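We begin with a single chain expressed as structure tokens, specifically the form predicted on its own.
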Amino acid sequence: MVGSEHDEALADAFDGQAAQFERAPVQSDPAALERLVRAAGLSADSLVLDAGCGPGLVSEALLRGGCRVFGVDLSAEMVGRARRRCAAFGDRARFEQGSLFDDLPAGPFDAGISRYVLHHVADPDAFVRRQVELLRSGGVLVLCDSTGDPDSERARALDDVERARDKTHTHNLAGGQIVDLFARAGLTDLRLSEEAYSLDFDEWFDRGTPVDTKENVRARFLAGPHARGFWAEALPGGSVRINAIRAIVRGVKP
């Protein structure tokens, strides 16, 4: 069930830009996907909670490795194409549309996992708590997400450029303070990595909900604040690159 007005608005916005998500170099990239399963490190036959799971594409590399998957999405569109995608998976995977703090129908889980889902959300405490909620004792909780900068000032601008260009937006985090989240949420055993990667400025813009032109977030977004995990950056011939670093932050459920 879709509940709140943010949640209502993102259904709308990922109904809309499934297909091109579903594409996107930093969201379909193989490799990051297999670092990401390898940074979870579950055991064989685990059974994963995706949070967010958009098309399947995190639920599919989990499935190659031996998991199990229940995935839940706020998004009509990006089930149906997780389900798609999984199918070859039988009843190994199974995707439902609806918001994470419904009565799910599975669990407890071995592990939760979350890739590009805490810059969308309302409230990243409740966001953590619940899947923490939803773990056997023992279990691993797991997220990548796309950072912001541990200065307010210069969090603060980043957001207001991600939000010009996508009005589901809600804060980029720094790396220290998601492993904050888990600690507050009683997580143990806490590991953080980080790794860069880029975006093209016109891709990213693209597959948004934008609230402004394209032209005034490009010159916003190069005039900075430089923000440590997500800036923009001229190139020769007049394009943009932006210089991104993920987190991904594990923990496990005493």
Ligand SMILES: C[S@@+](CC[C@H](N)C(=O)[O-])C[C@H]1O[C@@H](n2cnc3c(N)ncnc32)[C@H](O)[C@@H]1O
Given for the second form:
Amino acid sequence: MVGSEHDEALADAFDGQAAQFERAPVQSDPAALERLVRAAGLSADSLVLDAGCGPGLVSEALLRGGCRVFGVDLSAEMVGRARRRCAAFGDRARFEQGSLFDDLPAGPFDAGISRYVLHHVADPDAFVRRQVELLRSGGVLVLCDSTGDPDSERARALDDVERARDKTHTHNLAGGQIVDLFARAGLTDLRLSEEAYSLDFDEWFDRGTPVDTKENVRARFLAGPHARGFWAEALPGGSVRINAIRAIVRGVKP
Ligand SMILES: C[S@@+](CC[C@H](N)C(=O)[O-])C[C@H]1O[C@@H](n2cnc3c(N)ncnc32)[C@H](O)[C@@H]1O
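Okay, that one was the form predicted on its own. Can I see the form predicted in complex with the named molecule too?
Once more the chain from above appears, this time first in line as the rest of the complex follows.
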């Protein structure tokens, strides 16, 4: 069931961009997916909640690593893709359309994971707390997302550009702010790692749900100020590269 207006906007946006998202270089990069599974450090056969599972790229990597997965996503198109992608894993993989905040027909979970979801949610604390609630004691929570900047002015400027490119964007948090979310949710043994990566501006823009023109967004993004975790650089030849840092944060439910 889709609840709030924001959830409805997310479901629409991701129904529309599911195909492009599934083959986007950053999202589908097998080496990055492998590193994420390694950073999660889960035991074989763990039952994992993939919160905002999208087309099942993270789920598939976890399934290959021996986990079982329950994925939930607001977008029917994303859930259909996740089911098809992970069909070979039979009943080790299950996907349902709906919100993370619905009553879920599975759990408690040994682990929860979300990738590139936090910057779309209206209430980051509630998003983390909800996953913690669904974990067993001793369960592991892993969150991977692109980052913003610890300086609030730079972070706000980035969020403005991001929202011009995608109306469902809320906030890119800095790595330390994600750690603080985990601490406030009562998780222990916190770890943060960062990975640098890059994207092509056009590829990024073209799969968004913009509220401004590509030219305006490019100009505003290049003008800065440069956020530490996501900034644009003009390359010789005319293309624009986005230099980005994603955070992977892991914690344990006592
Ligand atoms: C950028 S995609 C990431 C997909 C996937 N995690 C990946 O990295 O390949 C974000 C997804 O989160 C989903 N989403 C956002 N908020 C959600 C919520 N409250 N409950 C379920 N899904 C949600 C969206 O529908 C969208 O498909």
